[in-house]
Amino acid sequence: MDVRNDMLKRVKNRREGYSLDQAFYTDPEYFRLDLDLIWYRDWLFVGHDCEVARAGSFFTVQVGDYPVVILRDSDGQIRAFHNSCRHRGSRVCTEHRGSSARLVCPYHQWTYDLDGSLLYARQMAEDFDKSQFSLKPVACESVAGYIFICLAEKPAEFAPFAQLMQPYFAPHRLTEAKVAFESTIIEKGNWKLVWENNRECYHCAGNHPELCKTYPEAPTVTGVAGGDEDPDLTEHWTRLEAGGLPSRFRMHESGQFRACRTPLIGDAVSYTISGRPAVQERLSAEVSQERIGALLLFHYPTTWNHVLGDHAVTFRVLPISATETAVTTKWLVNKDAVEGVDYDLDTLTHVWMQTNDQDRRIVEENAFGIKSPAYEPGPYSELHEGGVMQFVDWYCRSVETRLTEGGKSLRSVA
């Protein structure tokens, strides 16, 4: 049985709130597999328009196997190119971010301008035609200050998640915002682990001090079921949007993306271990209600967010290997913030820093437990791991979906 015929069966035969199989999180073919079903088809969070505010200014990131640039042209447009130079190869930009007027690759000094177009190519052939070789484009989408790309030849649509996410965030202008801060952790677990553990506070009290000062562990607040049935959450709804912030619980139907502001808990404002804000300027002036709480946006399978009212924290997953992946955390603040004055990067900074390293250790060991022999697959607590369940069973429903499209059945493996 090859191993896409392997992953159909275990989707198919998975039982229903428990937690997969243990090839799904360490088998290198899985990985692969996951990398072609996922992360080569679904769009994916790769950083802010801010941090590409001028024009020439890119960064780069590296998906799977793909280097990708992000970048701000000469008309202002944000745009992707694969980081391939249409030469032998090269990799154009080796910078994780910069500034430039044109694109050089260091190989050969082939030249592209900000739109991709090649402009220069020494000691070329005389019928060699420019026009054929410009830096192949990655589908680029940017809203309310997030840019997201997709691999696919034929993305699917963004407009849903741009409906839905634009009118949560747009007021808290993250587009004029800047980060404050960027820290990448390599966490040795598989990136449905990171998101596991993302998607549950059951483990916050035993193991994140910092962060439980001020967010709350209630099922309710941190679940996906809705949140209805809690007074004090729809109250913060009621009070928030009566106000014009949008703020009640939203799920797309496909379970791929959610919207929904929360409370911190007492008086709390942010996440600093006093509660109060880390940052004297506020991130928008068009956001001044008091106690807003944390919106929270996930879209899988790359990014998870909290935006306060003094500063957000955006996460971006990337994944490695089949025991490795990439967790980016910023911290955006007011553009016209300073630091040492307006904020201070430690107490910024603590909370999530601390967090952060509590949650690698944590995704960390329950890797090295799944790669035991012994390991079998455990059930999740209904009350405390809906999210999980929602994470997990939005995972089986798109790979058995996209193993079986174009009418190849695998019955027989069923």
Contents of the next structure:
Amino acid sequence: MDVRNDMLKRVKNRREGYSLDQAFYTDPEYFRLDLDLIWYRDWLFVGHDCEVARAGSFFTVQVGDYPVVILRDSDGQIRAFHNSCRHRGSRVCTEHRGSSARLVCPYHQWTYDLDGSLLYARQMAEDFDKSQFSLKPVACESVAGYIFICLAEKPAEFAPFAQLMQPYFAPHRLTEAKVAFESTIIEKGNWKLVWENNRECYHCAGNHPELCKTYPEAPTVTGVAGGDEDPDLTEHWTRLEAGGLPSRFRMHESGQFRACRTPLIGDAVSYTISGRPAVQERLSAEVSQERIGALLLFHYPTTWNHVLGDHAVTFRVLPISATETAVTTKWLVNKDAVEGVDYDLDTLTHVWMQTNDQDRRIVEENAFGIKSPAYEPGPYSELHEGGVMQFVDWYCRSVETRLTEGGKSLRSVA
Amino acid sequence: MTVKPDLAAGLALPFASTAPWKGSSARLEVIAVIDETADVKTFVFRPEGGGWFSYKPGQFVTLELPVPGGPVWRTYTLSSTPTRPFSASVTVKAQAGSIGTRWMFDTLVPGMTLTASGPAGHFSHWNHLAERYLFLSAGSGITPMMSMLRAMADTAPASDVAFLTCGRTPGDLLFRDELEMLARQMPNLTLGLMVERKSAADRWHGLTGRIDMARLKFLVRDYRQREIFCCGPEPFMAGVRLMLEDAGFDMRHYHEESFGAPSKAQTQPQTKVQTQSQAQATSAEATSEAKTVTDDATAGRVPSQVQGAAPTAAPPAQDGTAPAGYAGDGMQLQFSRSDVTTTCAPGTTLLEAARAAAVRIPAACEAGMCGTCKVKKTAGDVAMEHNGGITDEEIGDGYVLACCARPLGPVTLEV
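Can I get the form predicted in complex with its partner chain as well, since the one above is the form predicted alone?
And the full complex, kicking off with our chain again.
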């Protein structure tokens, strides 16, 4: 049976509140469809403004089959291009990150300006029209220090996300921060398993001793119920918003993104074993209130985030195959903070390095078990796993809508 | 584009009511674009909002050219004369691979404005007043000479000037009609036009070949009694220097607009950023695109016995000092990884020198654009005129583009 119809049938017939059929987590053809339907269509978080601080700074990212380069041009604008030379397709930027006055293809030195235009191609025919061979642009937006790209030819509106997250994040000045440390781990599990694990803290007590010293396990904090019933949360929001920091739980109607400021346990102000700040210098001079907790953000399918008073931890999810996912974590601190003076790298990264590794193990065990022919979808905890259900609902709704776009019968187009 | 009414009407605000153009604060407005030859144009400017120009004939300006991808700065000698102060002009040649000048050719039309700085430079007969002058030029090296000659025609038409200029063909000689007209108006102007070869399209009765002592003596018997000004591609000037030195000429009376290898005393390694700080610029720093052009336009016209040979003495820099590291045999270059040491003539690019020494530096555009020839410089100073192929940060880290960097003294490259 055609895989699109197969997926559509399984999405339509799925049991609400239950995990998905095995194919969603293991099947390479389903993975291809995930790329086509989700990853090549939605806005994807790729990195931070401060990673391309100067004109010519760039970093590269691989999304499915698409190599992309993100850079800052000489006007200060952040741009993204398909990282494929218009000559014979070679990757132009081969480094993970770097700085270059121009983008020069290493194969035949075709030279592109930072705006993507082809400046120079050696010894081409007299009538060769360089203007026809600029690097192909990729839609690129930056908001409050976060860079997003979209591979779709007609990207969805970015404004709704920017409008929701900007007031929460702008005060933290991540545009001017610096990445103190970055780690990328490969989790041997489908990207949706990585997300499902992230969207609940049901597993925290048994797996994350370090994180649980500071991060509350309450489902109201991690989930998507809104938290209005939780007096700790509402008190936290009222106090911070009185001081000018947007904090209340807000989620877009699509369910694709939400922002919310959550308290940490007791007097903790940072994700350290002691709960004390990991960085002496505050992340942003604009945010001077004490005990602001963690500003949480998720944006499906690429990022979840925790912004604290002294640092921020940001996460990027990128799919590699049906059963492999890359998770990149970045620790952002005030750009003037000095390692070894204002912060100790081990103290800064310890909790989330441990937590990430624990999560990796959990996801891999989960993936391992799902491969069993005996696996069948199981029920989520309504109390603890509302966030997971919301994620799976978003996924299924997106996939179903896009599989049935234009009202065409899938059978007729298959 | 519609022409502004005051442009069309030829209005200029009265001299007394306006101030002279200040390069740092007022923009220039294009009022005319004149075709000089097939690949040379003159761009005429006035100060935006009115005003007049005050400069010495022979000085240059630096134009900020807003090419796509970010501005570039190009330095051009003014071909106009300050004795006609309501406008100023530059005469430039576009060469293959040019960015800035090509942009001017393709884009600039009357009514457009540019940011510019200047005028600056010391290459002017006003700084070396004499009873008799000899102007020697090749290619677009004629522009400062033209500025000086026009000033003389307006202020001292009896000036004794021998004006020798060289072009590839008759059609490449700039300002030929005007020079012949000035020769009728200035009783003591001796005109010597010389071409490398005749062309079928243009009548030619003048000299052909390259400047040498025989031709110089034929045209200007009393050259020894003259204050000599020379401008053109580096091989041309090197040839002239050698010729004059061999003849025992007193080089204190020789002045050149030296673009290829300015002495260290005059020029710091030139980058795009430093080019902006025009206030400190000297004429020797005016390593301009237009002047680079003359290298191409006239290369190979220098007498063969001179071309490629290193001069036997330091190039006579305008402040009289020899460039550091210049020791008669040329600039010393060390390629540390290859374990090769060589010397090259002043004005040679690092890439040319590396090739001559069989040291391999990957290169592609050879116009300072693609950055393929980026190499680490571990010692020494260079003058570099790139086209955006290297970042300021990389320059700060000691990298140079070998294709467009010329040694100012002994240089060590990590290659």
